[in-house]
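Given next, in structure tokens, is a single chain: the form predicted alone.
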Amino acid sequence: MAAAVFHQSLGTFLPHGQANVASNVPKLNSKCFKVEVGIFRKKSPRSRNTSIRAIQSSSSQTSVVDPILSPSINTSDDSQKKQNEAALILIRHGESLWNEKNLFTGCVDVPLTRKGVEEAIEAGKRISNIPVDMIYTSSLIRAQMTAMLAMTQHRRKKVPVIIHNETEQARVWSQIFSEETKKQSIPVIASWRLNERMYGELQGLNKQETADRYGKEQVHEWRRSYDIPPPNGESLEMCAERAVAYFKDQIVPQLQSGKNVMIAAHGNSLRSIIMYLDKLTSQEVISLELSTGIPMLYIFKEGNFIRRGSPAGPSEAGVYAYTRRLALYRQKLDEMLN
């Protein structure tokens, strides 16, 4: 497993150990899966007793959490872990130009349409009083514009800076040499297990026609059932065993040490990790369905996920009202910025 970790120039982390893209193609096996996106199912949320390796950072680096949230220096080790409480954003990227045109996209790298970037803009609305201090997005432009649109509507004003770990000279061109305009910066990691699924032989083909052609039936369980693959593509499951084992193994470890962090990615990668957090079954999963560009709120707190819904609006009282964090966080910016 690659262990992300972010760039020098952002005062966080480096990665290490990271293996090469294309030794890291996921490899399919002839299962499939079926999604839609959906209602969420109410679960109470448990411990996780997940086996995960914390990332450190070296004495010389500076954080980039926000400074209105970073918790007091006089807090221990352990009472400060059993204290930290962190948001958790999920956002499904805005519509793209092969969602308008009813085409299989999967892997497919397509951008956005116009409702697509609006759809970004309302969502990074509607999270604009929400701490982000991290973004996860996966390798597709389509999430990337949906993160980037999306913070521009951010009331604290950071910019997201996209981290290049591919080499050795990339993470050297990017450095940043402003400590001050690192505490302004928001890094962004990208990585191919947070992608669609890879909808294999189906992909830039029309729904309708290849409904027409292989029968309604078969393609209606190539795209809802669980297990089993569309031809040479990847499952619901395939796709969980990747996006699940990199939310565990880099994302959960930043939300432990108290950053919040948001992710744009895709309908099935993301009903992957909802399907984990929520400890939905695999029949209750293939009917959550994910509008796109609406954001999704969770509050992780003593090795638990809070689901809180979706922020209806930037000043819906209800979302800030869920912990007196994010309603101190709220209240600082309404006193720095007004």
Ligand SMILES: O=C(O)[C@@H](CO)OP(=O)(O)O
Second form
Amino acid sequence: MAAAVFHQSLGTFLPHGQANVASNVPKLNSKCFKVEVGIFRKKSPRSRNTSIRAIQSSSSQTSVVDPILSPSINTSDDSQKKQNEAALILIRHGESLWNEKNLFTGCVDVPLTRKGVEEAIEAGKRISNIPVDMIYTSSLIRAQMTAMLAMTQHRRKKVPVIIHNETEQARVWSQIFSEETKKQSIPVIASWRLNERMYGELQGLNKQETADRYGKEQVHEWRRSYDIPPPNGESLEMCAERAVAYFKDQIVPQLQSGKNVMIAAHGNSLRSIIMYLDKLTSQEVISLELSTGIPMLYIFKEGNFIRRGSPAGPSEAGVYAYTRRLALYRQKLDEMLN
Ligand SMILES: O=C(O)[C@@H](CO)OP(=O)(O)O
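Structure of the form predicted in complex with the ligand, please, following the form predicted alone?
Let us now look at the entire complex, which starts with that chain.
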């Protein structure tokens, strides 16, 4: 059985030997952790799931029809690109144990609270009818838990599979040898570049006690100014440099090729990405606050990001104005699953 390698920048599977994955591993240039990319196995264009074929036949040229199974998706096909639209879902992780304790967290890797688990599940319900072909998370467990818990609610019931490419052995040992299983999997790529901003010497300190000690204004400046870093930490601008660069280099090409993408990350890494998507100024981003458990939906179409989700809506219907294609996808899911 021939293995195939998941090629991160192409977002597809190449026969082992053709994909120089090592050259794709970015150099780490600062504080926090892990490398990204990994292996996965190539899907077979021939063996398709019948029920999915029903969806494809209704809307064969669009990306929202579960392109991971669609043989027509080809990253080098320009005409395909022009017609594609893709969904982009952003989720801030649910409440963590340090959110609960009101501690500066940054790159410290703490898990979700029970409430955070429930928020992640609730977020998953809101996006359960939106197709997801690839998942990106930070390297931190709170974002990864959120992504995984959210996907337990997804109606397509594909299984998120974390891509491991830290070493050749990790890559080889995590191969999947069933075509059917691969088709029912969603690659999950973790990158430290999506981590929360590094909070420097504030990490682990209590937010209220820090405000009492250094003054409310000073702490507010550390927390919400655009270009003033906390002591030995990252400003939002510095966080944006690596998070937005990663978004442009790694994630936008997937959207361009028609893949529907979910990103589970953090208050500040997502604020910096939203600043880029919504073309916010450094003044405007200061007042942008993201709630936990409220996913946001963007549609990527003809090179533009169109915001469809409001962070404030109380229910799925209130949150998203579906595009025609998303509505069609949902209708087909209803027919398939009910
Ligand atoms: O502590 C942190 O890492 C972040 C997010 O919880 O805090 P802030 O609200 O200051 O961005």
